[in-house]
Structures are given as C-alpha cells and as structure tokens.
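Taking the form predicted on its own, here's one chain by itself in structure tokens.
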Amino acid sequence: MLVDSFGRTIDYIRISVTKNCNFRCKYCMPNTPDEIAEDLIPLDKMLEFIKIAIDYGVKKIRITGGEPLLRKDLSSFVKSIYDYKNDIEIALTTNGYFLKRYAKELKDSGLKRINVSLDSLKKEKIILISKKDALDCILEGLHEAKKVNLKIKLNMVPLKGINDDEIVPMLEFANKEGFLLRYIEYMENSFASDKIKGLKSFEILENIQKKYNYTMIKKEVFGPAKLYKIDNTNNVFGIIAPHNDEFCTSCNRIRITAEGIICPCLYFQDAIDASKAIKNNDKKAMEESLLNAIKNKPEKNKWSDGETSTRAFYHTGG
C-alpha cells in the first residue's frame, strides 16, 4: 500500500502517453507549436513501472496527455494492463475527435471508462476555445462510445463570456444521453491564454439553481469530484475544485508523464525522474522512484490561496 506523509492513501495513477495535443484549447496549450519534441517512453517498458505501482496497491489506471489517442499503441498497452490485472480500473481521458475509430477496439483491449472533452454543443464555441473544427467528430465519438458500452463521463470547463451560456444546455444534453457531466474549475497556469477567466464551484450552482434544485449526494469513488442530484430526478453531475482544500484532503493520486518523470502533484513543478530506470527495467530504481514521489507529495496545492501554476498541463494530463 502507498501512503503519504498526509495519511493519504495513494491507489490512483495517471499516466500521460503523450504532450502532443491536435487542440489548442485557451485553458491549456493555445500558444505552443503544432509539433512537440518529446523523448517517448515505449509503452513495454513503461508497462514495468505499471506493474510495480499495481503490485503496491494501485487500483486506478487513467491514460491522458496531451490527446492520448495520437499514440497508435495505445489499444495494445492497455490490453497489457488487463492482462496483467483484470480487475484494474483502467480508463482514458480524450478530447474524443479519434473516439470514434478507436472506441470498439479500446473497449475490446480491456478499457472501462472514458472522459470526453466537451466545452460546448456549438460548433463555433469549439473552434474559439479548441482552435478546432471538432464539435461534430466529438459527438460521433460519444456516439460510438455508447454503443460499445464505454462507461461516459463529460469534462466541461466553463470560462466567463464564452461558454458559461451553456451550463445548462450541457447538464440537459449529459442527462439525455445517459453520460456523467462534471464542471471542471478553471485551474491557472501559465500556459494558459492571459484572456479568460474561470467560474468558481458557487458559480456553476448558482447559474444551475436557476433552473433546478439539487442535492449534494457524495464525492466520487476514485475521482476529486463532488456530485450533485437534481430533485425529483435520477440525474447527477459533478463538479471539480481545486479551489477548495477539500480537493487536496481526498487526494488519492500521482501523475507520471510520457517522458518518465513522475509528478506527485498537478500543480507543482517538483518531480521524481524515473525515466532512466523505466528505460532500463530497472525494477529496483523504478520502485524507489515511485516511494520517493509519494513521500514528496505536499499537502495542497496554491490555486486556494490565488497563485498561477508553472507547470504544463499537457505534459501531466490533468
């Protein structure tokens, strides 16, 4: 079992199998080059690291990047998971504009869930916030998703002024469908375009109490969200926050990038470099590696307290 110096219990691991990204979303990478030069783990090696952080505990597998399903092996890698321990959570966040080539096949590999990217139901809000024509590859995909029976979560992240008109229309659109809708805070960071500024937790309900009455229930099993009923309904949301303490109180998770540096926290820069023994199997290395990142773990992160963060989403996964 894995175990911070906080008491918290590390059973959650995040593992980023690429920065490049095919969106430039105003949250997260608006102004990088098109291409990014990345030194790759392969993804067999990178397995071995996987196997020591499940044979420690780890029940929680969740692929991201940059946009995971740019990697052509990524169905083989977590049928590899799978295989290893069938009983592992194992789940990909995407932007969904390849969902719906690679679904049928993830699903067959051992996949369970999926969280999709979608800021908005209209095409030209897409554009502005993605810099991408998506909206209609987007939704294919969930379509897709569905029906090979991926378990759907949606991530939106609400901006002011942008899509902060559609807090609604996407909680109706998620209940229609069958999927979990979760609002995501805007986290700062600095790679972040200057111009656009989030809606805090108490915004989100309030703009949704226009409308609806809800009822917080619980805190997601493995994920940082808090979930919320409508009343006289089976409907849920969710809704992440960095902002307050309690999303690092519950903090169950580590983050490992594709270039092999493990990440104790999204928010700092501090990092265990596990590349050079991920690469040469050394299972000795690797697993100091991974006790050393979770002794590192701080407390909180700083958006609580106002302050920007350095670090570049894409190359953690969120």
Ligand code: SAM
Given for the second form:
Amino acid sequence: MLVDSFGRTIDYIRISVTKNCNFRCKYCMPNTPDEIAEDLIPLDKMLEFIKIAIDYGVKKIRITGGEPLLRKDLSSFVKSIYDYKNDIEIALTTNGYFLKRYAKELKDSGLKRINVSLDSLKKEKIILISKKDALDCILEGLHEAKKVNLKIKLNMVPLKGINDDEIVPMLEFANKEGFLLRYIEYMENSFASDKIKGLKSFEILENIQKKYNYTMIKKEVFGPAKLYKIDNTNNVFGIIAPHNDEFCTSCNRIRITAEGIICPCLYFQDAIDASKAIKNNDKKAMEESLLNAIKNKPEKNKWSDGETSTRAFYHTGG
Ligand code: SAM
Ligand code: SF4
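The block above covers the form predicted on its own; next, return the form predicted in complex with this ligand.
Now the full complex is given, and it begins with the chain already shown.
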C-alpha cells in the first residue's frame, strides 16, 4: 500500500499521455503553439511503471492530457492495464472531439468511465472558449459513449461573462441525458488568458439556487467533487473547489506526465523525474521514484487564493 507522510493512502494515479491538444481553451493553453515538442514515453514502457503502482495497491487510473485521444495507441494501452488487473477502475478525461471514433473500442478494451469537458451548449461559445468549432463533434461523441454504456461525467469550468449564463441549462442537459455534471472552479495559471475570471463554488451555487433548491449530500466516491441533490428529484451535480482546504485532506492521488515526471501534487512545483528509469525499464529505479514521490507529497497544495500556478494543466493533466 502507498501511504504518504500524512497518513493518506494513495491509490489513484493520473497519467497524462501527451501535452498536445487540438483545442486552445482560454483557461488552459490559449496561446501555445500548434504543436509542442515532447519526449514521449512509449505507452508499453509506461505500462511497466503502472504495473508497479498497481502492485503497490493503486486501484484507479485516469488517462488525461493534453488531449489523450491524440495518442493513437490508447485503446491497446487501456487493454494492457485491464489485462494486467481487470478490477482496476480505468477512466479517461477528454475534450470529446474524437470520442465518436474511439468510444466503442475504448469500452471494449476495459475503459469504465469518461469525463468529457463541455463548457457550453452553444456553438459560438464553444468556439470562443476552445478556439474550435467542436460542439457537434462533442455531442456526437457523448451520444456514442452513452450508446456503448460508458459511465459519463461532464466537466464545466464556469467563467464570468462567458458561460455563467449556462450553469442551469448545462445542469438540465446533464440531468436529461443521465450524465453527472461537475462544475470546476477555474484554477489561475500563467498559461491561461489573463482576461478570464472564474466563478467560486458559492457563486455557482447562488446561480443554481435562483431556480432550484438543493441539499449537499456527500463527497464523490470516485472523485474530488462535493455532491448536491436537487430537492424532490434524483438529480445530482458536483462542484470541484480546489481553493478549498478540505480538498487536500482527502487527496488520494499522484500524477505522471507523458514525459515520465511524477508530480505528487498539482499545486506544488517539486516533482520526481522517473523518465530514465521508465525508458530503461529499470524496475528498481521506477519503484524508488514512485516511493519518493509519495514521500514528497505535501500536506496541502502550495496555493493561496489569488495566486497563479506556473505549472501548466495541459502538462500535468489537470
Ligand atoms: N483535454 C482533456 C479535457 O479537456 O478534458 C483532458 C485534459 S484537461 C487539462 C483536464 C481537465 O482540466 C478538463 O476538465 C479541463 O476543463 C480542466 N482544466 C484545465 N485547465 C483548467 C483550469 N485552469 N481551471 C480549472 N480546470 C481546468
Ligand atoms: Fe485541451 Fe483540455 Fe486544455 Fe482544453 S482543457 S486546451 S481540451 S487540454
């Protein structure tokens, strides 16, 4: 079992498989060049690192990016993890653009859950936020994913004056489709557009309360969100609020980048470079890197309100 210096069991790894993306979201990477050079770890090598983590008790693996579906061999990576241990919870976070093409083969390979980022139901707003005319593709991808029985969550980052008028319509859409919508507080970072301002969780809740009464029910079982239920319905939504201290108390995760850097915390600059160990398939060195990352996991994120992260979310996988 992996237990950090503060007694938290770490049983969840997020793997970013590329920092490249076909979108340029305002809150993520609006000004990065089309193609970012990266020294990618081949996925069959990354698998050997993942196997070590699984042997140490990791139970959940989320594949993210950049846009993970840009990585062509992703389904066979999922299948290899599933074949190694078929009760591992394998999930994917995607912008949904290529989902229609890959949903079935991902499901057949052992993927259980997907989180799709969807910030608006309006074509022009999606273009404004992501610089891509992507709404139809995302909706078709969601439809396909639903058809093949993937469990689906939607992630929305509410931004003032941009999509905050869609907080309720997005909730109604998610409820109608049977998806769990989670609102994510915008996390300030130096790669984002400096013109945007996110809504804090209390502002999101105030917005919802104009139409619906709700009750907080619990923390999500497989995620960092607090869950709320709309009164007199079975409809639930979540809010992910990393500005909140409690967020760290229950943290159970570490991250590894596509280049083999292990990040013990999203908002903490220290990281362990496991790239050489993974590329050389040096099992002892991989194990040492993993244990070092767990030992180095800070008690809390080094992020106070108003501060800006200099680590890119498209690099660490959000
Ligand atoms: N490209 C995929 C996607 O967008 O779903 C996966 C990678 S993306 C970095 C993972 C998640 O991070 C997305 O749900 C995205 O909305 C979220 N994200 C990125 N930058 C963020 C920021 N500055 N604040 C809050 N959430 C952010
Ligand atoms: Fe790409 Fe996801 Fe970042 Fe948007 S949030 S630019 S889709 S990596």
